[in-house]
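Starting off, we have a lone chain in the form predicted alone, written out as C-alpha cells.
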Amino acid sequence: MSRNRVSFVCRECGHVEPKWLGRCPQCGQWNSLEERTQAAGGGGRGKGTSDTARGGRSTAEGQASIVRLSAVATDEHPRLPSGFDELDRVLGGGVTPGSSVLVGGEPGIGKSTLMLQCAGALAARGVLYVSGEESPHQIRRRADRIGVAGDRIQTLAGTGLSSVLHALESVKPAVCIVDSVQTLHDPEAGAVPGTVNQIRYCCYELADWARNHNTALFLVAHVTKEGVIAGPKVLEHMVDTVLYFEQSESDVRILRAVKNRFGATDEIGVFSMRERGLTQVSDPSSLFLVHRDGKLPAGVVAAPVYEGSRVLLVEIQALTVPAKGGVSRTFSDRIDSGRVSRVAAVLEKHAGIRFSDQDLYVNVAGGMRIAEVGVELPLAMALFSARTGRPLPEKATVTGELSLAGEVRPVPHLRRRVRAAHEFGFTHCFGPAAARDEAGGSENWTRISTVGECIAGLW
C-alpha cells in the first residue's frame, strides 16, 4: 500500500523542504513554506499522456543528439514590430519569435491594455489571446473602447493549460498573449491555481510550446504586495524577457526590462494612459521637469540622465527637517535609500554641513526612478540647498558622480548631457573636470574636481 509524501514547498522561491521551518533557507522569508501532498511514485505526468500531447518537446531526453556548435543552423528570424516604438525599443528592436515574456505590473496600470493593442498590431500574423480573467465579451468591449479590430485575433477564455495547449497546436499563432499567467491551471502540478508549483510548470510549458514552434510568447503577471511578479525567481529564470510596468505621479507609464537576452536592460519606454488607450511618448525628454512662473525653491536641483540610449531632464527634490526622537531617517522611493544616506555622509564630511540630526525626504517629479550614476552630484546639491536653505541660481543643472573622498567622477555620455541641457535652455552646467575631451570644450560647461568646488561655483 503506497502512501502519499508530503513536502514543504516555498511560495516565493519554489524551495522545497522534507519538513516545515519557520523561515526559507532559500530566499529567507519567514512563514513562506505551505504543505504539499504528493502520491508515492509521482511527479511526473499521468499515465498515457505522451509528451507531444502535452506540448513537451517531441523528442525525448534520453535521446536527444549532440551536435557541435558550429554545425548549429543560425537561421535569422526578423523581428516583429509591435505596434509601438517604445515597446520595440525596450524589447531590443521588436518581438522576437520563439521568445516568451513577462509583463509584470500592478493592477490597473494598462497591461492588459498594452497586450491587446499589440495584438492588433500583430494581428495579420496571427495572434491568439488566452484570459483567465476576463471573458471574451469583456475583451470585446475593450478592444471596441481603444479601437483594435479583432478580426484576425484569435480569443480563448479558460485557465486549463491542456486546453490553452490544444488552442495552440490548432491555431499555430505567431503570437500568443496569456493573461494572466497566475490564471492557469494543471491537475498535475497541484490542486490550487496560483501556487508556485502551477505557475512553475505552466510557464514551463507554454515556454518549451513556444520556443519549439517559433512563437512569441507573452505572460502577463500580477504583483506581490512588496511590488514583486509573485513567485519571481521562478518565472524570471524560465522567460527570456522580464519588463516591469510603473506608473508615475500622473498618467505617465514607464516600461523597464530588468532582464533581456535579446537587448539591453537600461532601454525604457515611455506611454501615456488615454481614453482611447495607451498612447507612447516619443519625445520623453522634458517630461519629468517641473514648469514654474517664480523663483526655484531651495532643496531643488534639474539633472540630466541617461537612460537606455537618450537623456531626461528630471527634478531632484530634497528637503531636511529636524529627526524626531534624535534619530535620523532617510524617506526616499525613488532615489536608493542607501545612496541618499552615502551622498549626505559625504556632504558631512567635506562640507561641513551636519545631516546626523535631521530626516532626510528625496523625491524625483514625475515619479522617475532613477539609478545611474550621474544623480549622486545633483542629489548632493540639492541636499545641501535644502539645508542651507538657498536656491540653485536659475537656469543652471548639474550631473557627475561622487566618491567618498568627495571627488567628482566622470559620467558617460557628457556631451550628449551637455546638449540636451542647453537645448532645454539651461545656460550653466556643472559637471566632472575629467570629463574635459569629451565636453568638447563648452564654453556653458562649468569643470569642477570636488564636492566643494561645486558648491563654491554655484553659490
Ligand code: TYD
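Residue numbers count along the first chain shown, from 1. This structure is a prediction, so every number in the text was calculated from the model and none was measured. Throughout, rigid core stands for the largest set of C-alpha atoms superposing within 1.5 Å between the two forms. Compared with the form predicted together with the named molecule:
If you fit the rigid core between the two forms, you'll see the Cα of Lys324 move by 2 angstroms or more. Superposed on the core, the two forms differ at Pro297: its CA moves 2 Å or more between the two forms. After superposition on the rigid core, displacement of the C-alpha of Gly147 between the two forms stays below 2 Å.
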Contents of the next structure:
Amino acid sequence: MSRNRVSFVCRECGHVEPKWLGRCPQCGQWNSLEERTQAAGGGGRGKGTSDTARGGRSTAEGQASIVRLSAVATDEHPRLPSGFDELDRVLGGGVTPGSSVLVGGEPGIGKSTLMLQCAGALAARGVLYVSGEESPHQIRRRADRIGVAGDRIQTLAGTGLSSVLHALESVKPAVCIVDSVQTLHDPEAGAVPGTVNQIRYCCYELADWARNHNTALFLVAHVTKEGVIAGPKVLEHMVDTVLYFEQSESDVRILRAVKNRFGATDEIGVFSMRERGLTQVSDPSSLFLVHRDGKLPAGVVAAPVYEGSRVLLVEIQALTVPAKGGVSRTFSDRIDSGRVSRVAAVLEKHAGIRFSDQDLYVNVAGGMRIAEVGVELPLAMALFSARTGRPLPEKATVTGELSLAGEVRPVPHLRRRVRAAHEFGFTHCFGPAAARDEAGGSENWTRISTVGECIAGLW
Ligand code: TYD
Ligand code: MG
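Pass me the form predicted together with the named molecule as well; I've looked at the form predicted alone already.
Every component of the complex follows; first up is the chain already shown.
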C-alpha cells in the first residue's frame, strides 16, 4: 500500500514546503502555499492528479528509444524571420521552428504589440494567436492601427488548454502565440486558474505539442513591478528561450535574452514604441548618446559598452553633493549602486579625492541598465569630473575595468570598442593596454594602467 505524500507549493514562485506556512520563505508572499498531493509510488497514475504535467508522461517515457547520436536527423528547418532584425538577433538568428519562447514584461510595455507585429510578418506561414486578455475585436482594432493584415492570422479567444490544443490540431500553424500564460487553464491541473500548477501544466503540454509539430510557440507572461514573472518564473527552465521586455526611456523598449538554447544570452534588441506600433532601433547609440552643441558639462562621460554582441555608446552622468548629516548615500538605478560606491572608494584611496562626505547620484542617459565591467573606469571619470567640476575634453571616451588597487584591467572586445567610438566621432580613447594589444594600430588609443594615469591623461 502506498501512502499519498502531501506537500505545499507556493502559488507565486513554485517553492515547495513539507508543511503549511502562512508566508512563503522564498518569495515572501502571504497565504500563497497550496496543498498538493502526490502518490508515493510515483507512476501508474494519470495526469489527473494535481501534481505537474510530468505525471502523464509515463506512457510516452515508456516508449522512449535509444538512438545513436550520428543517426539522429539534423535540424533541417531553417529559422523564420520575425519581421524585426532586432528580435531575430535576440533569438539567435530568427524564430526556431519547434521552440518555445517566453516573453516577459510589465503590463503595458508592448508585449502584445510585439507579438501581433511578428504574427503579421509570419502570417504567410500560418499563425494562431490565442488571447485570453483581449477579445478578437480588440485584437483586430490593434492590428488595423499598426497595419497588420489579418488574413492569415487565426485568433482564438479562449484559453482552456483543450480548446487551444484543438485549435492547434486544426490550424497546424507555423507559429502559435499565447497571450498570456496567466490566463491558461485546464481542469486537470486543479480548480483555480492562474496557479503555478495550472500555468506549468498548460505550458508543458503546449511546448510539448509545439516541439512535436515543429511549431514555434511564443508564451507571453506578465511580470510584476518587482521584476519577477508572477508564477511563470517556474516556466523558465521549461522553455528554450526567455526574453524580457523592459522600458528604458518613455518610448524606448529593450528586449533582453536571459536564456537561449539557440543563441547567446544577454543579447539585446532595441525598439521604440510609436503611434503605429513598435519600430526597431538598429543604431541605439544615436538614441543613448546625448548630442550637445555647446561645451560638455562636468560629470558626463561617453563610454563604449559591450551589450550582447555589439558595442553601444552610452553617456554616464554623475553628480555629487555634500551629504546631509554626514552620511554618504548612493542613488543609482542603472548601474549597480554597490559598484558605484566601490568605484568611489577606489578614487578616494588612489586619486586622493574625498567622496565619503558626498551623496552620489549616477544615471545613464537613455535609461539603459549597464552591468558590464567596462563601465567602471568611465564611471570613475564621471565621478571625478563631477566632484572637481572639470569637464572631460571634447571627443574623449573611456573604457576599462577598475581593480580595488586602482589598476585599469583589460576589457573584452577592445578593438571593436575603439572602432565604434571612432565611428561616433570620438578621437581620443583612454583604456587598458590589452594583453594581446587588441586595439592594434589605432593611433588615438591611449593605453593606461592606473586610475591616476587616466586622470592625468584626461586633464
Ligand atoms: P501592449 O502591447 O498592449 O502591452 P502589453 O501587452 O505588454 O501589456 O501595449 C500597450 C501600450 O502600448 C499602451 O500603453 C499603448 C501603447 N501603444 C502605442 O503607443 N502604440 C501602438 O501602436 C500600440 C498598439 C500601443
Ligand atoms: Mg497584452
